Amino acid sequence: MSPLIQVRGVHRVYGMGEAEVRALDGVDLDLEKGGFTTLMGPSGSGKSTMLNIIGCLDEPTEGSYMLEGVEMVGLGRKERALVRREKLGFVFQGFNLLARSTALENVELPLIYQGFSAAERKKRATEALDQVGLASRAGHLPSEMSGGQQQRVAIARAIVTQPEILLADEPTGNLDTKTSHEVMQLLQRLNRDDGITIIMVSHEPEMMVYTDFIVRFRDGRVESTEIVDHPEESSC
């Protein structure tokens, strides 16, 4: 059975001549369905560029990216947008919530673009907020919520379309340690209980205990891959 995501010989080059930057330099990567993978590495290592390519937000200069056996490289703008809308959810370091919209309205937003009725949008958004433990805050504005609550609203917005893959770019970067662990526990539960494949970029080693696989990047290449040991599970 083929991996959910298969990357072969991917290069991403920005600029030309002396200004050329090789963000990715021949990356091969396989990611299985249902996994929780973290891409790690120092600033400029290529991890965020890889996440953007997986999310169809950017295209490689060279190489192949297969999603569920379908080649993504060379798709038109509308086709990439369709893949993002139907298969992918996104969570970013900045919560990117609409300041004048309630939590419920923020979560509903992706469903508007998918053409759902108002009643169905409200139902699905309420269920998504319940999944992240914020059903009681549905009518609150972002300014009336803590950073952790805002990030949970952002996660609800990402999962309301029921994506197969959740892409998270430094999701705990703006949060304190306690709240970071709460958000990571939520992501872990979405992965294990709901079967959402999660691919996360992070520079925080202490958050790795919640994931299954670590892919380390350096200078645009995959330096190493490892399986995260969960001793509390293996001892059960």
Second form
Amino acid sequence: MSPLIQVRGVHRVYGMGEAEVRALDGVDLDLEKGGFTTLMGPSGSGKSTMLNIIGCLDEPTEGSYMLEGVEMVGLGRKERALVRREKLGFVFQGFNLLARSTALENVELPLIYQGFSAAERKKRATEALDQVGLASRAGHLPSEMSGGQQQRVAIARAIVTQPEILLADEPTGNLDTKTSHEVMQLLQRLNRDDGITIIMVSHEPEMMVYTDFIVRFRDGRVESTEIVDHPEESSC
Amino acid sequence: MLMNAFRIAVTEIFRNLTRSMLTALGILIGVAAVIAMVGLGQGATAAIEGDLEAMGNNLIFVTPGVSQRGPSPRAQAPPLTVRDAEAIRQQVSHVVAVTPVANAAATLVYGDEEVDTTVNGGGLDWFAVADWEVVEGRKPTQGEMISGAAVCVLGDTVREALFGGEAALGAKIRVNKMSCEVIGLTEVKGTNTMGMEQDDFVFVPIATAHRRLLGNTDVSSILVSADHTSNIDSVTQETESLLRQRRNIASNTSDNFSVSDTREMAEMIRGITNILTAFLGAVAGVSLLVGGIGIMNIMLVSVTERTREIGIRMAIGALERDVLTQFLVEAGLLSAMGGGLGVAMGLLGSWGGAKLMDVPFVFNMPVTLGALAFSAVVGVVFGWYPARKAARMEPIDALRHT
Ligand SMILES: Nc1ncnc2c1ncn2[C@@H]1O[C@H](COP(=O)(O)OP(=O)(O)OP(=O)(O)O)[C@@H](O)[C@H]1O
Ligand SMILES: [Mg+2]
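Moving on from the form predicted alone, please list the structure of the form predicted in complex with its partner chain.
Starting with the chain above, the whole complex follows.
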């Protein structure tokens, strides 16, 4: 059986001629279903570019990207949007909540585009907020919440559609250490308990302990792939 | 999805209410102008038609000369005569009343009071044809008519100017050099829509006018009253052929007189008001277009401002179609809001204008609904480009936008 994600010979080139930047320069990558992977590497090494391509937000200049055995390169805008809608969830470094919508409304948003009824949306969104421990903040605006709370709302929004893959670009990048650990524990629980495949970009080595695999990038290539060993791990 | 697009649109419109109002102002003014213009135009037309009806019953005018063509044909055409009027009465069917009219300007004097007015010299039928009632005193008798007696009937404006509160009946006044007894007073008709003072005249028998005031026997026009509106055409035609015969006009020569009726005048006036209404409507339409461009402008700004939001929506599952709908609904709603307020303002304006101009207030349902629908369409049409711009964004670029 082919892996969930199979990337082959992917290049992503920005600009032309003199100003050309090879953000990805021949990447091969296999990621299995159910894994929790961290993409690491120095700034500018192409981690975000890789994540965006996996998330069907961006397209490689060259190469192949298969999701569940289906080629994603060359798909039309609409097909890519449908893949995002049906299979993927996103968490961003800057939370990216809609500022004028409450926590509940933010979480409901993906369900609107999936065509759920108002009652069903409310039910599912409330459940998702409950899952991230924020049921009591449903009516709050993002500006009325702490960074950690906002990121948890963003995670609730990403998982409310029960996606197969959760993509997170530096989800703890804007958070303090304590809150970062809380968010990482939440992600780990979603991975372990709900079987959501998670691919995350991170700079912080101390967050690695929550994940299963580490893929190191350097100059647009994969430098190494490691398995994280969890010495005598108790419950979180 | 559409419901949600509406909710989002309403939220966005109210979030920046000042800007939304200013944006919708163009549409508001356009729609208000269309509705007020059309309403007032129709009110004026209705009022003028009412005036024409008040001028007389199924009225037909005969005047010498052809007013439209040639260099002063009036001067060359032979005048009409009292006998022409008599002939029309006797030979044209469906005629209920005929009067020759001879007009003259005159200065009326009573005691110290003096007033300039128009003398209407006419036959007894003048009262029936021109639809005047004598409310005090009497009309001249047949005998007075024939003998050209020095008697007169005053319009209310003239009575007021000469007598004020005093009794007028039986008084002797001077009309130019003629001394004349007031035997009757007419009803008050007031000013008509075109601003014409209808009560400013003095009536004398036409023989009196000819002999004592004018010094000739010219008839400036003949007024004919048909028995029914449906017979106006036949009366017009018979009158025409009768007069051609009486005036010895060869069959290959055109008339040197004209026969017209109030319908023609109504038609002409309606034509003029229609052109005016269309013209003002077009101006209003242009302001609607300008309003539409204003909406396009603001929507473009809004799309740019909300680039990141668009990116987020696309990342979490919005299709191109969803984004397009959202912005189209917002533009349409913004515009329709302007349109709705515009309808209210326009109706208020045309109501107030109608009161001010003393014309009836006409509510035109199709125009109102049309303007409302058109404003929404303007919003959608001009919102199309910004909405498409939003929908066509690459999600990754939109997300990177700061
Ligand atoms: N839209 C773009 N246009 C031009 N160059 C770009 C664009 N996006 C990324 N790059 C370049 O591609 C390279 C890889 O960028 P990428 O964002 O993937 O790095 P990263 O590994 O995520 O770095 P960081 O840890 O700082 O987020 C960088 O050199 C960057 O300057
Ligand atoms: Mg990055």
